[in-house]
Amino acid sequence: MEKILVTGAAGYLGSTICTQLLQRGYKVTGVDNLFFKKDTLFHLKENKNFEFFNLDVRENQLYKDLIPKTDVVIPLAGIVGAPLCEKYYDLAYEINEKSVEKITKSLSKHQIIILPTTNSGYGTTDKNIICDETMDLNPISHYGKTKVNAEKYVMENENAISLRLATVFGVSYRNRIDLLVNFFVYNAVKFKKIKLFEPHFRRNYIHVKDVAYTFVHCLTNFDKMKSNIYNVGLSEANLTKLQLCESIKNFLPDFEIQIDKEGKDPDKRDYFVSNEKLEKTEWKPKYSLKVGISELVSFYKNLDEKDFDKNY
């Protein structure tokens, strides 16, 4: 049974992910510095493949006990997102991109890691191009700077794979309401409106619970595989921000959708992706939008009014 080593194991993406690959059987350690301070992995505390250490990932603690012990590292510890990068410049640098060059320098030749990056490194593309892995990246915020930098360190090593991941978006364990889908959502459901900028912006779009499978898959067709970085995404939800509003009101018609011509996007992500290089492995993703968007709606409206300030 192969030892998974998952950083940020508590995060949004992680909690999904951890509980995944028990599902599936493999031993999974957890190291999260619970920075958001969130029990989200409760669920998983009574499982005897299951070891959880409260570590932050610049600790040697990591590197000298936890990683030697692994089969597989899968880094997901890191600042998300444009704005929060620049808040907190200099830990986005030493999370996202240094401590992913440090743990990939400390593997031996026979460990595997498997990184989840951003496809946000593409930037702005014309309206006619497809991006595909060949691509030469073009990342404009530091977030995208930082991820496309981690990926570089990574695919120095033959036993690496890069994801570079759509928007996600659906509930997980540690929800997050800054997401694309799930914020939109979110302001359709409490306030039945949104100030929509740069409505013409493009961006593809992936399920949380696709992307742990999309691991998963990775493991068990890794020789295959390896070597390799790959667009994660629907192919089907390749759309603008106004598209993907009016897919919103579809589910909730009292949704109103104000153009506001004067704001702007801080990570002026614009493009649409190829996906063909991953569905040509075999791999089918689960949750399309919709079923996303359905289950999102349902998880806002069951919210206690107080809830809604949390950190979701």
Ligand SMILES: NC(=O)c1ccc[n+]([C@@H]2O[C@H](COP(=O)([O-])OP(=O)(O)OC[C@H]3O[C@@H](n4cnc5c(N)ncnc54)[C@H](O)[C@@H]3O)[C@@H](O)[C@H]2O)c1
The other form holds:
Amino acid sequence: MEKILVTGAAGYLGSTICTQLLQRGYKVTGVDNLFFKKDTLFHLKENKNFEFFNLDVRENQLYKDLIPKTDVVIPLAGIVGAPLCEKYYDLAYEINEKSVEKITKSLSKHQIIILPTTNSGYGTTDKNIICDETMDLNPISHYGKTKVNAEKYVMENENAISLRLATVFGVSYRNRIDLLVNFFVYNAVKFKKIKLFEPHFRRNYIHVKDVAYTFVHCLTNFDKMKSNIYNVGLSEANLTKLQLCESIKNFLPDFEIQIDKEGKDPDKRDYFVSNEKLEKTEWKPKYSLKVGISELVSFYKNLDEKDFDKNY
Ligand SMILES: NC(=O)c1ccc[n+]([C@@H]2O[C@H](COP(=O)([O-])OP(=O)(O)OC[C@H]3O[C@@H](n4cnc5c(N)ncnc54)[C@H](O)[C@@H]3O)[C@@H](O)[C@H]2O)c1
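The structure above corresponds to the form predicted on its own; please give the structure of the form predicted in complex with the ligand next.
Following is the full complex, with the preceding chain placed first.
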């Protein structure tokens, strides 16, 4: 398990995951078509264990030259989030679902695949239910459906793990403000207010660096963990959106929370999640929600608007 191929390497998760994999001594091949026109992997270019291909995951070179030379594939390339998937509807299907199917089918039985997917597939659940990995999925948005289908293809392989990620937060090399925590903190810093819809909808959260650590954890414990699906989130951070805003207000007391009765989440995400299955593998996240909020407050205070990537 030396050589890791990461597609979507220049993205929010990819740029942090590639960085951590290299720090742990893996050889990393990054593939990305730079959909957002930004090279967020500049800091890795001098690393002799890193190579980068500006390549679309639909191109043959991936299947002919790169996949056969790797031990592990982490397919992150995608059109990410419900709004973007509505905007690029067909492309989302091709990249999020069909290309993951094609990658999975091209693997030999010795190669490994670890897929990140979203826990938004749990949809809206009863208040007394804590979602674990055995529950039926009910994705609502096109994004959610493409991810759930991709997971089905991947899990047909024995050497596979699927990670159902909670809402990711924190600073990465490509920054996304469409993610709930990042978006709320950005609004708290820049505008000192937020219009909050569905304030009692419940969500679970995880720091981007802990997501990267989770991939390393899967690689180092692969034999024990393979052929399984895991929720990935902070058990201490099963919070409603209103509770999340109140946590941010602890850092920024003049943050005004206005309730908006009109807005709706296209994924209807309202659930608490159990991360017990992953915790039983001795997985220990390092970054609390408080630490992430504190980092984001500093980041948005210090960030020059012109350097801010608003593409999402
Ligand atoms: N960030 C989250 O909260 C979250 C949660 C659950 C799952 N995920 C999954 O993790 C993966 C990465 O998400 P992210 O947050 O880093 O998103 P992102 O938009 O930052 O990264 C996606 C990357 O894929 C690249 N890409 C898009 N189309 C491509 C193509 N045809 N060929 C090659 N590269 C292409 C983009 O240039 C971009 O760098 C996605 O599969 C997403 O569904 C993310």
